[in-house]
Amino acid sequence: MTNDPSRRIVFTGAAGGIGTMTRPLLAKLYPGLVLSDRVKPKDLLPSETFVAADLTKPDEVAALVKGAHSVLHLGGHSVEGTWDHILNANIIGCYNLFEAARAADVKRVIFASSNHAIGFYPRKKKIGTDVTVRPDSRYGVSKAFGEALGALYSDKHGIAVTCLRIGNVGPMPLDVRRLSIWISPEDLVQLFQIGLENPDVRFEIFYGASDNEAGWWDNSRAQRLGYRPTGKSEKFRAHAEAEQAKIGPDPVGDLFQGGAFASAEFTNDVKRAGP
């Protein structure tokens, strides 16, 4: 599929933090990309096209997917927020790009979910990915449904559907948590390509994360699909370490993978949180 200009890509969220991280190095493997977001982003390539669209207003997703062979789907609120917030920009986004998906006969979907749909695991269990969901927020618990409506319009549908649980994307680690759930922009688009190109993808989870010495997820399935991340956390940890310090300690949220999120609003005995 690699620079066949005959499949339409969709690249939803494309302003964003992760788009703009990625964007360059997709663009050399997918020259053609149809990107969208709410605003503009900058630096347009050449090769590259715009379609503004709101992820509230089907009208707008319909004709955002018509033609799509595929779609990589960041948009959304990407970070923790009011109900009404994440209801809007995260659930009901979701269900309409993926209802648009369907109508429009788009092939396969890549979903940006996150680690927070999984974030009241302790850190000292190392899980994988069929774990039953323990988000730690509302921005969680949208990630966990977006999971859940891409298993039915997979099954239902037959549409391929790849949900990554992604960490924490940048040049490098920003704390110690982070050394654990770390993940270059360069394996992360390893893991669309997956999504985007692999024969055997019909619904799977994949963690967004490098090859980590201190992970906590066991992202065997994606090896097998062909993650060879070359990414190493362990080489920022001092680093990390020295960001921490400034950070300082959370009691609540040092003990959950999903850190600060777990602790916001937390009004729990922590001995009855999380599995």
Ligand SMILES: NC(=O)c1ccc[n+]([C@@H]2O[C@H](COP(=O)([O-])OP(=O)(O)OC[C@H]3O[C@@H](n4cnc5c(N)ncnc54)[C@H](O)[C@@H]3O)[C@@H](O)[C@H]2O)c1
Contents of the next structure:
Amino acid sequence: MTNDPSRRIVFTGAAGGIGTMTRPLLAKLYPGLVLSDRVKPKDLLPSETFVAADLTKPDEVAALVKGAHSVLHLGGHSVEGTWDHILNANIIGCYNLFEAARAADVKRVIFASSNHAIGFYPRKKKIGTDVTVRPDSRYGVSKAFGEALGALYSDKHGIAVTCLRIGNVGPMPLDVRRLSIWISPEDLVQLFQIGLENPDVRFEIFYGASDNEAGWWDNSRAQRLGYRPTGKSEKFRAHAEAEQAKIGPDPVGDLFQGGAFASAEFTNDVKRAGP
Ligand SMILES: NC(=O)c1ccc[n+]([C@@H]2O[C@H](COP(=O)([O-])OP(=O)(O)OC[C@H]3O[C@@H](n4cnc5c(N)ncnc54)[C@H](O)[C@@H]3O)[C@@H](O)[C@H]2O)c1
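Would you mind generating the form predicted in complex with the ligand now that we have the form predicted on its own?
Let us now look at the entire complex, which starts with that chain.
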């Protein structure tokens, strides 16, 4: 895929953290990327163009995706937030995106879901992508909603949808929990590529995780479609443990995959939480 306008790729949320980490890698693979956000990303590369759009405004989203072949949908509220924030950016915003994609005959959507859609699974349990969602927050619920929308638009309208339950993206894992869920920007771009190009994609859920020895997730479907992660969190164990020592224990969060997202606002008995 190159600068071919018939393969136009739109990247929402491009000014954010993941956008900033992956844009230089993506620019080499897909020159001509159309970036979008409410705010213009800094340091636009010569091959990139920018179109401002607010995901909560259907007309702006429709204008953005018109003529696009594929969408990398990362825009939205990226942590726990008030219901109002989550409702607008992640529920209404995500609906606007899929609906605009359908109307514009977009062929592929890659949706940035999150580990927080399954954050109430215990850390001791290894899970696949076929488990019932167990969100740990309003944010996690919005990601489960996005996955469900993806399934609907795939089954009903034939869009090839890939949902990435991203763990945590960065140059290295920042604490012990993230030794299990970390993904390098390079590995995330590999998953984007599968979503953008693999002919077998209809509706897929992959875990956005590198090759982590301490991992909790079975990502065999992604591997079958060609995913070959190169990041290994174990290399950074000493750093992650040193950082963890500064954080201290979280009696609820430490039991569950979602960590502090699970313990925030928690009023239950831990024995009754999770499967
Ligand atoms: N960073 C991670 O490790 C991680 C982990 C799991 C999932 N995710 C998901 O990946 C995506 C990107 O994450 P990030 O870390 O880059 O987040 P970020 O908060 O840095 O970036 C999100 C971007 O979305 C934009 N945005 C928010 N509301 C918008 C609206 N109404 N209209 C248009 N743009 C809007 C923001 O301006 C921002 O630039 C998010 O959907 C997030 O939930 C990220």
